[in-house]
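In structure tokens, the next block holds one chain alone, the form predicted on its own.
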Amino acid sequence: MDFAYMKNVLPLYEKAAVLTLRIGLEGIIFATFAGIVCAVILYEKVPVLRQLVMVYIEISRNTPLLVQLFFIYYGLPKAGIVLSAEICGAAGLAFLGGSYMAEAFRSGLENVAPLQRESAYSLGMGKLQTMRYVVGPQAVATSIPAFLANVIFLLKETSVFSAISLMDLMFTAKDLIGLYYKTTESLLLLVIFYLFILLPVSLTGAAVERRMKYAGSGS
């Protein structure tokens, strides 16, 4: 194991990790917003929009992120839409993640007892007030474990960003292996940096899930 090599290339991995994490978080933020909007449309059974959301979810969940990235990065310029690699990465992750987030939040909404909604209406609340103050908070609390699981899944999916020439962790590892043939050292650093990114989220998700189970058994 060449530790001197690992020390020398460490700054390259740090820079790549920052880029990977930044694009990943941007994609997750937009995916969360898209997921909330789609979940509400499905929950409220909004005509036309509900069908469109269902088509989007089927397309998104049944095509690989790599294919989606290729379409955005290489296909859209043919239509005159040219985006930077970073924007394409975030957009692809948001497109994929939005469907998974939508299912997570929809499940949370449907787990709220109908009586809660009916009680809110009987108190004179409108649909928006009921969603904001009664249904929404309960749905979000229920959706947290699934949300965190999706965050982990999407952060793992950032490993395909190298396919569109983004200098992410995977691209950096493959580039260094090609230059110096230090396969074991390069891959070990890749694993370590992904653990640094993913482990805190995974531990948070496990802690939240345990806490919710404890709260549920205590009630």
Given for the second form:
Amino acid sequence: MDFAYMKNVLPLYEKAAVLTLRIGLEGIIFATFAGIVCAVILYEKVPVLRQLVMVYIEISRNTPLLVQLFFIYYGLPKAGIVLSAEICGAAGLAFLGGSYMAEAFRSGLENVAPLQRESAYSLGMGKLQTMRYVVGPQAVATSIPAFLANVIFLLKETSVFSAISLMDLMFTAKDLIGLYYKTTESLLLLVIFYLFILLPVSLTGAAVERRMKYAGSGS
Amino acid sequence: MPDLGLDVLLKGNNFFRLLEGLLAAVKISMVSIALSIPFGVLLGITMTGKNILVRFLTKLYLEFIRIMPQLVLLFLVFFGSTRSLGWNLEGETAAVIVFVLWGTAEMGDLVRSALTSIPKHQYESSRALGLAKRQTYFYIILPQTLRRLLPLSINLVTRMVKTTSLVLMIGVVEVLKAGQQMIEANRMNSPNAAFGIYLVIFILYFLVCWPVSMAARRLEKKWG
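Based on the form predicted on its own presented above, generate the structure block for the form predicted together with the partner chain.
Next comes the full complex, this chain leading.
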């Protein structure tokens, strides 16, 4: 084990981890927004839009992120749509994550007892008000475990970004293996950095899930 | 809009080559799933055991495999194990090893949660009827868990097929690589081929995974 080498390349990994995290977070934020919109459309059974959302969910869930990225990054420019690698990465992640987030929030919404909504209506609240003050907050609470599971899933998926020449952790590790042939050290650092990113989210998820067992909202 | 390079697909046996690449990916996932199921069932049964050390080790294995991106695992086996153990691995073999490790972990967890969801009185009743431990599992517990398990393991198949797209990164010629080669070869006469070919690959993956997902969902509704 060559510790001097590991110390030398540490800054490279740090830079890569920051890039991984930044694009990952951008993608996750967009995915969350997309997920909320899609979930509400499905829940409210908005005609036409609902069918579109269902088609989107099927497409997004049944194709690999790598293939989605190849199409966005290498294919779309040929049709005149040129995006930077970073935007492609975030867009791909959002396209993939949107459907998973939609599923998480939709089941959260459906877990809120219909009685809640009916009571809100009978109190004279509008559709938007009901969503904002009654159904929404309860749904958010119950969908947090699924949301965190999706965050982990999406952060893991960022590992394919190196395929569209983003200098993320995988790219850095592979590059260093090629340059110095210090395979074991480079891979060890790779594992450590991924653990560093993913373990806190995973532990939070487990803790929240344990707590959720006790959180029963009004039925 | 300029031509989208679909003509490249019709040239020679290009489309056939894409399908061949897809078949290579599907084959890797089929072999892996076929191995993962028996190993996963064993792991799941082991995880419900009483030995605390065994439980800890299996849990550690499960969590490590789950938290690492599959691509990292592929790198660990393809680059790491070959270097530190000094053996030679082909991309396909490395991919199957990783997918079996991963599939076993996922399957094991599914089996474990299915087993623990079987009410305790089922075990106790079969013991009271004088069934041995193996008989209890074989005749009472497994048939009930299978129903819960089947839709979930079908989902694992689609996840695996999707993940096989990663083997491109360790040099296995699968559908994306075949597409890349075609695009490279036709760079001069069909510069826009990337759009058409990657779109077709996108659709091909969808056509493989979608029916399987639908089947899983239908089973889940029926048995759930």
